[in-house]
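Presented below, as structure tokens, is a lone chain in the form predicted alone.
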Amino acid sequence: MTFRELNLTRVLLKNVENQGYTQPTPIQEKTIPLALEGKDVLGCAQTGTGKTAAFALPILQRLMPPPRRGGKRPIRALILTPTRELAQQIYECFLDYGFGTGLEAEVIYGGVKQEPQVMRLKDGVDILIATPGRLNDLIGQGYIDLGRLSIFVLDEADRMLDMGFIHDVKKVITHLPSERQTLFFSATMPKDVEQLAMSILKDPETVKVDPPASTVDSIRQSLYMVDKANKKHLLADILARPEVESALVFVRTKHGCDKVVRDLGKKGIEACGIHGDKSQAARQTALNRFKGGQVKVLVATDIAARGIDISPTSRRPMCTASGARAGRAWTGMPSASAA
């Protein structure tokens, strides 16, 4: 199947092609037709399977044409996501996919001053991408009205609950119209996530493209058994190998993230880190340096990095998990067929 078979408008097809895509992923192939029909969708798919386009493209098509100029635009679509980086990434996707549609999108998140965000919302937007805390803050201050919303997306729902956002999410939902389309996405579907989904979805169509918590086929995994004191030496040895052109290192804690960066620096391996205690500017700078090849290693907590799209062009990415319990160190690298 191609995107042309999904009944997307010409402008959206052109934008998709400009991004280099011709064939939809399984989650896109199954979700886009349902979303275009206005149905609620419960989607369960791994991070990195193309969920953003699966909801962004039908949202853009359903909201076209934009309202005529004159007066403040009402927010008609809301995408709620757990982290700042993911919110920014989704916003950029809407800009790419929505080029030439006349629709306005904006992103808001915490960790930065709210005034610039409030100013950008002054004339209204069609599509708002937000993290729960900042969204509730601005709703409470009277800057955001969701009363005319028609489409609601809850992305990375399992991570939202893991991060303790359940009460913030439920608070947002109280501000939404009862008559709306809801698209709910999660990489896993434990009972608490399923209960949340059933409380906000109406007769949903279920889309599952991979077993929950399964491993991406293109990842080759290795497990090293090593005592705690030597994990940092093993990690440095692995990352210093010439075949490792770039690497993502996942750690369990914010303190562990900073420590790994320092330990690698002592070994002559430049690394940068992202976690929840760093400012948004510092996190974005670290991501940009890694994506641009200025640094070889990005160290991150899973919460900070969940769902981030890092697509090296000429570099071969490697992922490692350090700081796991019982002295385990995991590494994974795309297989030769996926590199």
Second form
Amino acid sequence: MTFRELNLTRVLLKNVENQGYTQPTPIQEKTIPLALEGKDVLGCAQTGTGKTAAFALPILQRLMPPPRRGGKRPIRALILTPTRELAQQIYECFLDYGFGTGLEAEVIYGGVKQEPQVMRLKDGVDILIATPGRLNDLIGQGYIDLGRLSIFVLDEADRMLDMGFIHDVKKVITHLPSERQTLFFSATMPKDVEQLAMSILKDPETVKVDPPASTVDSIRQSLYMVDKANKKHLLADILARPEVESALVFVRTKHGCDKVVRDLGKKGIEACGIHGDKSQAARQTALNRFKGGQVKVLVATDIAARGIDISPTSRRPMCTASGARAGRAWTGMPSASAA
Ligand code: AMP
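Follow the form predicted alone with the form predicted in complex with adenosine monophosphate (AMP), if you could.
Next comes the full complex, this chain leading.
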């Protein structure tokens, strides 16, 4: 499928091309036609799947052409997202995807002074990207009116709830017209997220795509069911195998990370650990020693390990992860056919 087949207008096709996108991602392929038709969408997709363009492109198309000059522009689309980083990122995407459309977007979030944001909203904008707290503040002070909104996007709903924003989100919703299109995105669908979705969507179409980081075929995965007490013995046993040149071990907690390093050391397997309580210098040293082959095993908490980039030509690590629940451990290792 091509973007042209999605019936996007010329200006949007050009912007997409300028981004270097040659074809729509699965979430875009599924969401854009529904959103263009004005349907409510329940999208199960994470950041990294191309979901921003999946909602931004149809929003831009539906809001075109922009209103004539003169008078304050009413906010017609709102994108509510949990963090300021995401809000800024989405705003920049709207600038790229909306270039030359004449539509105006703005972003507001907490942690910075509100005056510059209020100033930028003075003449009105077509599209507002916001985090819930700051949005409610500015609504409360009379700077923002959502009474003429036609499209509402709730982004990263599960994270929003995890971060304790449920009341803020519900409060925002009370300010929206009931006649509107709603696009709801969440990486996961636990019960509370589903309930929220059902309370704000009308007859939605569900769209689901695989997370971007789903494992590739060249990774062989194994799951070991093991008693908690035996996990450390099994791990040491696996890592001592001669075919294991290097290994990355993921653990859930910082304390667990230190413990695994100690336990492996007692069994004669040298390991180093990285987690959030270690200084940047200590983390970098550990990483360099691992990458350079001076130490065979790197133990890391999931968060600390994000963004670790290990050249596939220098080392081919095996990964193991201790499951969140006691008694579970899985390993993923490059299969014999891996390059
Ligand atoms: P998102 O999930 O919206 O954060 O997008 C993740 C990354 O995919 C961003 O760097 C986008 O620029 C990029 N992206 C979005 N759509 C496409 C596409 N159709 N083709 C290639 N890259 C894309």
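Rigid core here is just the name for the largest C-alpha set that superposes within 1.5 Å across the two forms. None of these values were measured; they are calculated from a predicted model. Positions refer to the first chain, counted from 1.
Participant: Does residue 295 move its CA by 2 angstroms or more between the two forms when the core is aligned?
Facilitator: Yes; residue 295 is a residue whose C-alpha shifts (by 2 Å or more) between the two forms when the cores are overlaid.
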